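This document opens with one chain alone, in structure tokens, the form predicted on its own.
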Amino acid sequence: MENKKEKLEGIKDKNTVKLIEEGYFTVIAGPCAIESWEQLDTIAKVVKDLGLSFMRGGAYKPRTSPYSFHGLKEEGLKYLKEINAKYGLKTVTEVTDTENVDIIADNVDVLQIGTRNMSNFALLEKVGRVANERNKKVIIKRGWASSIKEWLLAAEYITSKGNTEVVLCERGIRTFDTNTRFTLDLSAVPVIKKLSKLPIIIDPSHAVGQSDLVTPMSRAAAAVGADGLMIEAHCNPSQALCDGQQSLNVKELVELMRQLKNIASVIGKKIR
């Protein structure tokens, strides 16, 4: 009986790895969309070799066009679970509908709320309940036309359902400028630090929409005091089925990590 109890406690401890930790800068990297086992496994090995702890990968992809690739869905979730078992990486994927919250929670460690669903209050409440019951973490992205106050209130729909680790993610807002996909609001970092106790990470990939701009904005995010990054990376961006133009290739991801380590050391943090 004691052995069984110890085993269960060990499992619980393993699942309570925090997404954001004091003294660390968390980098979550992986493909926008899971396209195949081979694609996900290739990037997972790179992520693991870089010493990172979390990997992203979209199984369900809400797309503007109904004719775009919408993900492998349950097959993609299966691959994420296998990646966790093979490499020990904690996995992150987007929850798109109240109907798939449970099955996603069965297969991944971190539930992500995308920009389109920041104001989907029924989804936020269900994610909050499920995350609390199953000891999952939640990332909530800022809506592309939302104020910081609206964003924080949306996060409270989740936190009000229990003691769940919730992380805010700035991913750019829509403005009049067309030189980038969105306008990355890095001022949100110090504002959030002033208004809230919730940690904040940056998704420069969706904000700028161009791979050559991801690295400089990632450096800026680390320097301004963000708690981490969510980066899109692909083994062959030119052939990606989703957002290849903003995805880093393996060489670029490795170089970004080298640069981030230098910045992190200056501000007294370690990359993980």
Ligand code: PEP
Given for the second form:
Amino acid sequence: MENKKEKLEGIKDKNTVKLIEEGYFTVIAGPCAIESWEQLDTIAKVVKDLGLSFMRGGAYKPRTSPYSFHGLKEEGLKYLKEINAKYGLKTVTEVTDTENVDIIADNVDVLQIGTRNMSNFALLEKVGRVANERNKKVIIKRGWASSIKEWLLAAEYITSKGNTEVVLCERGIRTFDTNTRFTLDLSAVPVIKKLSKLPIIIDPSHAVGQSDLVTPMSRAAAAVGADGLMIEAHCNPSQALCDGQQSLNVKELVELMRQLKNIASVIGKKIR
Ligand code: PEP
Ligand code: MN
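Can I have the other form now, the form predicted together with ligand PEP, not the form predicted on its own?
And the full complex, kicking off with our chain again.
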């Protein structure tokens, strides 16, 4: 009986941990794509040791080229579930199609809608329904050619289905400049704070596309008032099957966290 009670309380606790909390700056870190159990486990240990609560890892990878690595799919989801069991880290992965929403919800805590799917309304509706029924959180990235208004309306496809925690993620928009992969629109943060109650996090990795630019833009994201970050990190970026050029290695991630802690203390937040 005792055991049963403990278990039930554990489940309740799991479902009520929020992605974004007042007074906290949430850093979600992890590889672009899950490549193997060993790869995910090694970086998960780093993320856990840094005191973070959420980890990312792509199982279904929407790639611009049909010849690129498209992820381990169901096998990757299994690893994410094992990571949650082993380290207690909440997991984030991308839903790419109405067909994989249910199986992803079976295995992870946070459903991510990628930039390429921000205007896939059938997917948004399905994610809204499943997230509400199954108490999942949702991160919706900004389409790289979408206005803030279009983005907020896309988020409403999900919020209108119920009480789901929905978090916006700015990940860079397309402009004429080619020095960075996209242009990180940090002004989206104060604009969203004016227009919406939804929290907003920043993904500098996909925006800048180069690892050495990730740290300065992460500092700026914290200073501008974002509620958190999503960072690509890998134990061996040069060997990564996806987005290694923009992934922080372990040393860089540790140093970024040190710098963020300093900024967080100035702005009255705690990192988690
Ligand atoms: C990702 O986060 O893995 C990803 C593909 O990002 P985006 O949708 O912003 O390109
Ligand atoms: Mn990536």
